[in-house]
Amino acid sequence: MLPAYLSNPFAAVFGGGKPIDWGKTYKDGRRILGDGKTYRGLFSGIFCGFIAGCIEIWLSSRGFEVMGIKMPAFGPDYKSSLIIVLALASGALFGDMFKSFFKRRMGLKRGASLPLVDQLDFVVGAWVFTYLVAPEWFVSNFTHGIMLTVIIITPLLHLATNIIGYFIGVKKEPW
């Protein structure tokens, strides 16, 4: 999950510039996504998540362990691994954009809290993209136990990183 976990905060850190929706509104008169979703944020977030995944691939290929647990392989070969890493990183940001689209439809402004949805949108996006590009790998690596662990741990990690982002000035709200 590291490529997905890192793409989101790095999109916020390096974001800014032209919004993905170009400032346009949907038929309901509300912005499509809002100013918080920018091309620079999207591409830098995907890039940072992808680089993190490449480092994981490299470490895994060398038998690296964390607390006695081997790093997972992202696929049967380097090409498959790179595709899976890219799916995790990009899926996370597209999941976040998908959520933003629906928050705007609900009349919620940028930064408005939507508990659990705000913390798990990128996880769902990463899982959907990864399942679409590598269903066998996804099913064998994201067991029910792993998925449950991710669903429980992610809101806590998300809150912690958002608080840090708030204190260093890259987020306007600590959630």
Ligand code: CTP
Contents of the next structure:
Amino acid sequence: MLPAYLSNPFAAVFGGGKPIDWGKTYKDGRRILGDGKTYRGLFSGIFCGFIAGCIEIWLSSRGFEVMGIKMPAFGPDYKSSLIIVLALASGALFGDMFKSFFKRRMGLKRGASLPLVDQLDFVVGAWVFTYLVAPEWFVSNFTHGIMLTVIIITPLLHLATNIIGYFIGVKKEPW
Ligand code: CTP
Ligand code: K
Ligand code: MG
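For comparison with the form predicted alone, provide the form predicted together with this ligand.
The next block holds the full complex; its first chain is the one shown before.
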């Protein structure tokens, strides 16, 4: 999940410049996506998430140790692993973009919050893209366990990060 988790914050760090919708409005007179979705954010986010995934593939191919626990070498199928990593990173940002389209149709301005949807958009996007390239990944009970954990933990992580952001003064609201 790391490529999906990292593509969003990296899009926020490196984003800016030309918006993906070129500043155009939809039939309803509102922006198609809004200024919060830019080409630079999209490509830098996908790139950083992809690099994170490549490091994971590299680590898992040689085996590594975390806090004294030895992880065995996986000997992964590199080609399919790279495609999955790319699907996770890009799916996350496309899911986020898809959500912005609907937020604008609902009349919500850029940055306005849509609870739970704002926190799970990228997770759903990442899984939809992964399903398209590797449906076999979704049949195992192990994967279902990971998915349930991610759905429960992600909104909590999001809230915790925002509370920290509020106390260190980089966020106006603690949510
Ligand atoms: N960002 C970007 N390009 C993307 C995604 C994000 O440039 N494809 C940057 C923007 O600067 C954006 C910030 O990351 O403001 C935070 O992303 P997000 O919370 O998804 O955007 P919002 O500004 O909240 O816009 P929206 O209401 O459309 O979700
Ligand atoms: K987001
Ligand atoms: Mg936002």
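Between two forms, the rigid core is the largest collection of C-alphas that superpose within 1.5 Å. Positions refer to the first chain, counted from 1. Please read these numbers as outputs of a predicted model, since none were measured by experiment.
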Residue shift check between these two forms, rigid core fit, Gly15 Cα at least 2 Å: no
